[in-house]
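As structure tokens, one chain now follows by itself in the form predicted alone.
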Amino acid sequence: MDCSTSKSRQPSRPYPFRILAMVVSLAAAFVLLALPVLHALGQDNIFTGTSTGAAATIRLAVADFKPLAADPQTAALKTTFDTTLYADLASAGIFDIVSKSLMPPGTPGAPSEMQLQSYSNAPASASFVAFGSLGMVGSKLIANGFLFDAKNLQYPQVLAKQYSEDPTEDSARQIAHRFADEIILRLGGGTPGIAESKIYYVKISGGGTPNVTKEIWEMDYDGANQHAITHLGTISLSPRISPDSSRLAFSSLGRNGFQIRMYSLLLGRAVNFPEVGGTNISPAWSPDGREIAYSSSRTDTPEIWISDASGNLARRITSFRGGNVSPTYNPKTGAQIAFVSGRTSVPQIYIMNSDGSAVQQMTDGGYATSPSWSPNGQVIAFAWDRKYGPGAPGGQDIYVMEAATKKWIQLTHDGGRCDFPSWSPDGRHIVYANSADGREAHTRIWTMLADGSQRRPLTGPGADMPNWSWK
């Protein structure tokens, strides 16, 4: 599904103004005006990621594992194994994968068994083929798997791998996913799969205000295993994952308003974070784990600022009216923030040097929100509305922009409202929310490749605010 609202509607305003709005108080602060088109960036072709160390997709046959027994309860794990492995690699967006219907026959369990030629010549036509087995050896679930390199008749192996797990199906989907990541680290470029990483996420429920409850939720990254991070019985916004996936910060509804919250994963429980005046949103790592720059009004206007991670010598970087929030550390470098301020009345995308200096708009016109810095440091992908105001046509949609450059790309089109796009760690996948009809209980988080190509939901409704892990 493709992403903007209908021409007859009337804006409303996306988080994190949004949200100000309402608790801050900040409604005169962003006019409703239908500002010119940007005019100034063209759409030139950019490096979005999508094919990073890859020079063009690879031909890869993926052939169900043969059983190592014939028992019921080994046919249910290797048939959640064969799916989920088939899944990861199609959506690698790397591979050309080989129809099941054009496999060969026979299931090779080992390297003896391999006919690499019935790969490699039509219908197949597979430049590589990743093949193996998968049972119950004593107590464990046992699979051994093998990529090959279907024109290399001599030295064809490329990769051996053998796993040893309970026989759950969960274990049997992580065995999956850490084959998946392997082969795609090989023939990828050296850049990791993401088979293994996390989406966290906004979970509403409750029936709307005032009941309405949002909690902060965690699932694989193919939307496999959602469960609930946090149950504060409030409004919970923003989760970010730190670098090393130990905590997660995120914004929390409580007595003093809105505060940065901490919750350790290693310990199951949240931790001391201090609690300052104002309103305090949108927190974002900085890439070596030791800072978190935040959104905070705690002197009247909302200002980004800088503590340790533990949210202490707290400074401000900024001194703008308007309103600066949402920032994003360049993940390469660290040296450069990715914010929203709406210093021009309507929020625009900007950035800085991590000290606060060198500011520099990045967006011209409509109403951009939600920055998000690819991997690489080199694109921002972002929520932008081009022609926002009253009646205006077009919407709310998902583009990705050459920092350098700035030079974009619309990736999402005619499909509601979207907005918090997040990259994924090998910098070739996004993830975002969509509500179709702009209504908050009926938005989905998304993901596609970072050409906005294979797009695919994750969850049902009521799932907004993603935030991929680093890894």
Contents of the next structure:
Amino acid sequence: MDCSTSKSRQPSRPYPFRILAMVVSLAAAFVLLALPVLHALGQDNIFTGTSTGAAATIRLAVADFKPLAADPQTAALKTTFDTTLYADLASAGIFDIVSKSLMPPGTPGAPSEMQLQSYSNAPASASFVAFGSLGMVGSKLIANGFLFDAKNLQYPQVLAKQYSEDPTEDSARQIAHRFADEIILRLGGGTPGIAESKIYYVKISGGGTPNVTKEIWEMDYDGANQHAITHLGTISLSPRISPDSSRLAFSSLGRNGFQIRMYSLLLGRAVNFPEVGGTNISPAWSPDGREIAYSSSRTDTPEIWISDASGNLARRITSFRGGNVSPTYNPKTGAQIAFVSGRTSVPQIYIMNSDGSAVQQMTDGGYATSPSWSPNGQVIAFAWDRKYGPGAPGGQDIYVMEAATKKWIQLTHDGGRCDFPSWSPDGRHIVYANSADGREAHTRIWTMLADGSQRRPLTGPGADMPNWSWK
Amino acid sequence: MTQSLRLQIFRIRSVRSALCLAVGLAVFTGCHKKSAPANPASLGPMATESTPAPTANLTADPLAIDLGQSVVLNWRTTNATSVAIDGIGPVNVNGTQTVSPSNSTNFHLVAKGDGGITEASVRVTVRVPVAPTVPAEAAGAAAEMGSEEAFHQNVADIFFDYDSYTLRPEGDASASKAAAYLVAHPDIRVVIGGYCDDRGSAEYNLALGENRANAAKTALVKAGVGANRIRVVSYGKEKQFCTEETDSCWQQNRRAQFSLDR
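Based on the form predicted alone presented above, generate the structure block for the form predicted in complex with the partner chain.
Then the entire complex follows, led off by the chain already shown.
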């Protein structure tokens, strides 16, 4: 049972310097990292962003929790809990975590055992300390978590939480995720953490062979708990989770080609979605969950269509030959759609109003695909091969572009083929697919901060097309 | 049609003595409607105490019916104490019964008496309607689909340039030849698969594959092939024909592939 108070998404943060304000997720440190890259490229595509409230990184000490009892079960669960909590906070992108070797001795399990100065003084020099205790009470796993302000000796307590769950490895991970999210919510400028979010993706079996199958899988945001959702025995692509996490839209190969399919995560089964003619692929949810935009060639050429979430009342939005695919709504407003069009031969990123008006081309060349609009509506991440062509040495990398100015920065470099970026709910992270040698069977899912730092793989080979949940 | 069946009568008697030979002869020479009692003088004292074997006669009228019609079974026995028919159960020693079997059935009667057991059976044929056979013209149409070899000789895959769905000159020629064959064989239906090499992005390649297959379809339709005979499926880069990272391999993957749509 989670005793925490209800989390509410804080209203958008103030932007005192509107000209400077750029991306909530790209905190000052990110931009500092990005600038040298842009200077090195001689580009004038510079994000003139600055810190927008999340402040510079906060120095946070994460103490191992104190065991309430000495039984072996507690020890195993505590290891899982400590590891998960530390990883969640270290990967949050807003903390400077105190190295374990600099931590003061002792394991405080309760406020009375806490010697704050030992954390606030050098070498730890922590601004905040997360600590607590974990153990079995009766048949339940109980965790008491605290967050203390190390600089406020008189009233140090920022957060006190108690969690009670069944004693399983999964519970230990989940309560660590929940406690981490509470800390991130308090210290991260009011943006909820993502430790409880999920990533949906395509699992490839037999890649590179004629018998290849692709199923839709789900995992926790940190790569744990990977498991299958579909068992269709065919090729299923482009999973897109609904904003309320209740339904999963994807595209699946049947006798008449690819069709949009809908899977209810609440019912645990596929639900009806009408089959129409032609190739129907790359669904995208509107932020209110009422509509789905997707590519359909029911009237000859692949165009962007919008239907309601049940597949009814479909209407065509684009009308350009050359192929129009991969729509993604502006999640902030729902009023705009970014998509890929091959109207000028090689695919480029375009945006338009969600009624099809005001189309504008965003990329100016190369081969640009797979747009994903950031949660704050300001930035579009996409895959771009800027030197595309037969025999060209270009690599396909992940880029982000500010929608208002078309200024862009490159996030990945020389790591092989990258594709399918998808934003985390807090806009601080991007998950994407990467294949070092370009082969599908070797594709893995990676995560990184939205400035391209802290890249690390979440899966082994054979995982593609990640889609991060909305919350 | 009424037909009275002479049913073979088996007599089974307990064998006690040398009588068994005589009994055997009686069996082989049997098929009498009424087996004549053996001469008591010739059979000796033992035989005079034995009861004659039962006789049984089972007929059906009619012997052949259409499904749903009924048949009257008629049986007569003598010297029997209990009579049963399989599927009906114990019955009177003589009687009739109306039955309506759903399949051709062997009705089998067993008459038991003090003198032994006698069996009789009759077969009722039920004419079940058979599924309609393939009409002559449909069989002809299947033949008109022609052989796979002839199809692929005349309807060759069309290959495309990198990131293009425009037919090349040899693609136009290939489409013309294919269209001529398809016009000459109006019963052939075709499925065109659109394929791409494994470079580029999966979702866009599905659109590209769709455009390639549609380009091939358009060429056929312009040359007089009915659009309703052509089905288009895009596989994008999901079904690689060739998996090496070479130019020739990529070229083989960038194609519109024709198959018979059976």
